[in-house]
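Listed next as structure tokens is one chain, alone, in the form predicted on its own.
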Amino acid sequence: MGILTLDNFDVKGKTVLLRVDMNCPIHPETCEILGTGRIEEVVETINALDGAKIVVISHQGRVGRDDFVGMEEHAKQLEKFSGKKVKYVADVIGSLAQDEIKKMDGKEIILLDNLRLCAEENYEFSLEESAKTIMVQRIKDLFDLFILDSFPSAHRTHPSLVGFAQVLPTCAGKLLEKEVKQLENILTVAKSPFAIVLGGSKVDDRLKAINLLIKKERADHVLLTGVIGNVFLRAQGRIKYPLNIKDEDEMVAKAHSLIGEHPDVFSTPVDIAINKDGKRVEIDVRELSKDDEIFDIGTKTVEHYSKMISGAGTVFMSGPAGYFEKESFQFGTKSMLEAIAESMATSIISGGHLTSALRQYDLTEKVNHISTAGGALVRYLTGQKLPMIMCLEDAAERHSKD
């Protein structure tokens, strides 16, 4: 790889800014962290930074959603898994954060608050403009080294991801370094037909992913679940009422266009599980009414999708099939993961929710590659150059000239 790693730097006594991705699934009612996989992964890089003053930064959720919470519980979990004292600072770039960083000693680890509490972090910038943001300019001089270890966000251009990389010596952390090496190896053995199982609630991201994967001949069969599955059912006219999601008309129109361009690629649910007074009830899609809450795919859909997975050469799954945080609606997600684990296909599972689910169902050892990345992994699989990798390559080039 044409990027720098921690092996290229002596970090002892240095103050390092470590950008990780600890964006975890959060219980919508209790705000409890439901899966700690992304937090546990940070430990390897922290252990490699022995003797450095470590300031950890991450985002959590999106503004206005149930998973948009502070980082205090993350700090407790990071302390638990690392075995090192982690101090939570309820600030990001203000005077409190700056003062705490300035008075650090070599044995301290600080976790700053949710990056998206800063307005700029909720937008994407060009690489050049990201370096000029208030976030970057206000705290950049407090650090000797910037470490990028957040592959799940590698396709984004938020200031915390690409801005600091323009103004500080920058290298990859252990997780990112390992992830890219493993993916390079996986892609050398990937074979057709490619089956893509997509779920989750990030509809716009999923539509972009589908388009990219089909264009790059990485999607012979797209098996749809979750909210994105509902959007395609709406585009097919099989759901006849509004879904009440953001930019719904635009999303449905895009789905309709994709179906028209690639009519033999997509499979949508034939039956679904609805939430009826807190209980799981399976019905045919044609029986849906506007008052029904779709929480999972049904048994017939699972059987159909499982057969397609069994005949695939490579299977990629991203996003849960339903509301798997609730026990009675785990069936679709668990069944899809079990079908993939039992298949002979090269298997790639992506996203923090599915990483947690694999552990919960004891399937971790039965798939070829597990990545907490979602959208970033999709773009990597299609051969697109990720902004984070571009930043690391630029930083390596600058370093070679110094």
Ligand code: 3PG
Second form
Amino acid sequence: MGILTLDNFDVKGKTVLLRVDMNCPIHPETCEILGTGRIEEVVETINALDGAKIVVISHQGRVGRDDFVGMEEHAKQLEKFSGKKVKYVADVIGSLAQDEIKKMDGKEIILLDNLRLCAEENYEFSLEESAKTIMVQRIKDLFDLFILDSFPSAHRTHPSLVGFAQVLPTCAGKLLEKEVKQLENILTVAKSPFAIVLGGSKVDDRLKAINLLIKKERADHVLLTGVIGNVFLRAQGRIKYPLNIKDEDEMVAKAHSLIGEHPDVFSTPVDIAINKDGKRVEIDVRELSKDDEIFDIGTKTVEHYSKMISGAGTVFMSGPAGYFEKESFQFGTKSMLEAIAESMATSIISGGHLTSALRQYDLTEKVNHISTAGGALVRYLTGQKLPMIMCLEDAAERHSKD
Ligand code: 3PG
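Output the structure of the form predicted together with this ligand; the preceding block shows the form predicted on its own.
The next block holds the full complex; its first chain is the one shown before.
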């Protein structure tokens, strides 16, 4: 692979900075962590770091969104899953964090607060600039080794992802190593037609993903669900009122031109489940009115999409089909996953929500590859070189010259 792994380093007695991706689905009202899959996965790397002083860092959510919360709950969950004492430090690069790191005796793991509390972590930097950020400069000298184990954010160039990698000895953690190996294998057997089942609420990211996947001939059919499905319905003129999402006009215009450029690729829902006083009610898309809360795809859509999935050579699903947090609206997500599990297609399921859903429905063994990554995986599947992999390769080259 041309990257270093933990096998290349003796970590005993060393202070290591471990960048993971514990960005989890969060309940919009209670702020509870809804799926702990990404936290559970961190344990493998932690176990491989026996004898080291471990400082874990991660982002959670995006500033201004419901899922932008601190890491206190993550620390409790990490302690539960790892069986090791985990101390939450309510600071990222300030004197509290620095003092706690200096005092470490190896008996407990430290989890610092949400990285995106630091302004710099909300911007994409060039690799060179990222190494000069205050975040990197302020704490880099406290560590002997930097471990990148956050494949879901491998497409980002935030300082915590690419900055430390340039100023510290750096290697891949267990999760990243495994994921890249498995994906390399799976891509050698992937065959057409490619069906992409897209849902979730990150509309801008989804539009970019669709663009990339079509360009690289990795999307013969795009089956749309969730908020991105609504955006396409609006672009088709089948939803006639505003959806009240961020940058809606721009998103709808992009969807409109995608449909124009690739008229045979997209399928949108024909029926929808709406939330009527907490109950699921299915209606035809044409009957939707602006006060209806769209919470899931309907039965006819599920039947149509399931047929498309059964004829695919490779299926990639990313993002839940509906308001997965509410039980009566899990039908679309569950049915899509069941159709994929039953099909003969090579299957790749991506994102934290779907990883948790597969577990919940006991379907984990029935798909070929499960990745907690979303946007990063799309870029990987389209053959893009990810900044995180580039940094790891650079670090390996530096190491070989030392
Ligand atoms: C993800 O969930 O895809 C990663 O954690 C990256 O999150 P982001 O899209 O908010 O950067």
